[in-house]
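Quick heads-up: it's one chain on its own, the form predicted on its own, in structure tokens.
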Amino acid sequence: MSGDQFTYVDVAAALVLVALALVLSWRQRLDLERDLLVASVRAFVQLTAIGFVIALILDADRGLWVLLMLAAMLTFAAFTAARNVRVVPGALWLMVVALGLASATTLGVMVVLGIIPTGARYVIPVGGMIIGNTMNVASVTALRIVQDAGAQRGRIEAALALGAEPRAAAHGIIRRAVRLAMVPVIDSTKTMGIVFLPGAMTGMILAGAPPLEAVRLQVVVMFMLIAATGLAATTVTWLMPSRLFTPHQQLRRFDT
């Protein structure tokens, strides 16, 4: 398949698929038409813009530009994740630390071990995958902890009254939150190659790479995401107890 296989004409033709979703939403009275249109337009504009930016960075191939690109992606991801748990004190910094630690550690290990080269062509796409997936898991973990803390307030306060430390009192909901946040990653790993063909592998095959080479890349990507999402979820659980409880070891009330 040639590199210019997909043109803007093809993109325009693919709008038929968006129209199908709009018709289904209208017929079922889901009231999602505006959201679908906005999401589609934003996706096209944002991806086109980032495509030009990445092209410029790849041409320059300077380490500083790569770091700035990753920092911008991390910042936007942290803001996005923090909005989902804005009732939590210091939610933005919580996400910055969780996403930053998970992304830097995973990407650093891959570079040090020589799994990926240090060039912008490799670091930016891999870093983007890491940041995007850790954003989702960190956000779900924090949100689930907040929701379960409210639902199990009586049990947690009873444990505190009996002398339990805040972290011990919240251990059950924290453990459950991490397990639920990691389920999509684990399930997609289990069903890969049987239920669906993942994006990195599909992209390489469409670009003309040998299938087994594409498979090896996808395996590396999945191992990378397991580590990154696990680190992000764990970091959230380390930091959340200090935000769940007041300095007087009382469970905060969150308006979710």
Contents of the next structure:
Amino acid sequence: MSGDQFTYVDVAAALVLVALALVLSWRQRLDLERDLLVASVRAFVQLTAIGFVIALILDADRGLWVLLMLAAMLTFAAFTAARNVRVVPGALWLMVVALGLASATTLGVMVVLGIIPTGARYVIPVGGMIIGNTMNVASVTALRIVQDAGAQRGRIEAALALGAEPRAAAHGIIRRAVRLAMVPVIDSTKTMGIVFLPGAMTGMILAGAPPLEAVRLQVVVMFMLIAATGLAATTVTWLMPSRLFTPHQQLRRFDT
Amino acid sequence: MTDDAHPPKLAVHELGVVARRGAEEGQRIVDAVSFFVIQGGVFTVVGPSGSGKSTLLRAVVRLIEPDAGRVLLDGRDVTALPVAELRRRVGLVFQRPAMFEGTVADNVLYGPRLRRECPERDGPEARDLAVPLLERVGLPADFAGKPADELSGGEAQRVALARALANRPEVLLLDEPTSSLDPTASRRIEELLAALAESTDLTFVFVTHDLHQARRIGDHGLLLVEGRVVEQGRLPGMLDDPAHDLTRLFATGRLSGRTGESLRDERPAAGAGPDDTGTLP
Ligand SMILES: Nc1ncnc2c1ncn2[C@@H]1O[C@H](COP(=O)(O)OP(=O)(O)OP(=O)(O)O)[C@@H](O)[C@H]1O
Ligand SMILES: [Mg+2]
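For the form predicted together with the partner chain instead of the form predicted on its own, what are the coordinates?
Time for the whole complex; same chain goes first.
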């Protein structure tokens, strides 16, 4: 690192670490060399590209551009999440609604309460963080529900046969799926500062901000992510039953 | 007994189910099956493995949507009922019943809890409701607190029966309820069902692959082979004087589940009359 700035030379130097991972993978026959290389190259190219885009949008600082950027991130996230559960009819829309509702509500509250300013410099990185995290939680929730609907078919049908409405019959698997998907969010909140120093805070400290200010930002981020992911998971559980069951309250079969 | 003023309790009319997947895809796994049961009666469905007995029962309570035909409860088409109400009134005990998480009492009280007729939490009050139901199926009171996933197949079978009875159904569909029991336990279930049939006006449809058991349990029944009714009527008659070769083969244990395409063209044997055969007029 030369001075306070990261240069491309620093990035190249960090490649030594990737090389180390490649050697390990090759020695242990993990067969991950290709994936590791592709992932590293993709991360670099994608982040550089988005860096230019963000620089452009920050320079312009126009509301419409910011919204377009958020919409693009949301669409990509919804596609990614929906691909995991493509056996479910209307999976893409389900994800668009779940991620959109959760992100818009959380980001809206942050802006309205004045927790973050409206500028592109704030809305885009915070929005990206929210969308990324809701994508993970919504994906895991939906995927788990679909898998359990298959694995627990006997129980669900037994409940239906006793006159349970679909939502009641699927209650157990839905609850378990949300709990499972929220575990990483809750655990990382609990162990924050002890086990690891989270990204936003690390970034601010690296950039030279006073540590206590970085801490305040990080706390805000964690609260925000709990709200956003909780909302996303809940929306998925609202929307799933009508897709798991037919209108006549029969459990569909999903060939996963 | 079954005129318009007094319709049968349950009537199944030309019911058909087409396989949507698997090797049978496109074929009728239940093909134009008709029968009826009067209130308090016991009707038995007999057939070899894979003949469509379970599918038939599932279609009656719309766990599978029938592709053809109608099901009438008290003379009214069940598609006019809310599905959950149909399933509350017509109970189905599965061939291999799945237990819910929790205790045996939690399982037995699942239906009452759905309708908020019973406390949510396990406790003395809940146990008081569960124990009489367990005793009705021949399980001791201390079973109430047992974790439901520790039950043997036969015990689970009885808990499933108690669970269905807790719903106070009008019709009970039983899918081979004795198939995982030893002969003694199986006899006890038969006696229990006989006692239930005697003491309540519950209506039964009993599925079994054993013609002799069918005869001990009910006096009317049908033989299902490859989704079709081969013969139906009074059970002693069907056994002692079969109208159809397949019935004879089945009764003597020489009919296997899948007998090949040849069967598909055979027509069901004509029965005597609607009252005897259980076919709708
Ligand atoms: N959902 C389904 N999709 C396609 N085929 C099915 C489906 N369910 C059952 N089948 C097929 O339909 C046929 C009848 O199955 P069913 O379970 O009704 O038989 P059964 O008479 O109950 O047999 P058993 O005595 O062994 O329980 C079988 O060949 C089975 O493979
Ligand atoms: Mg069966």
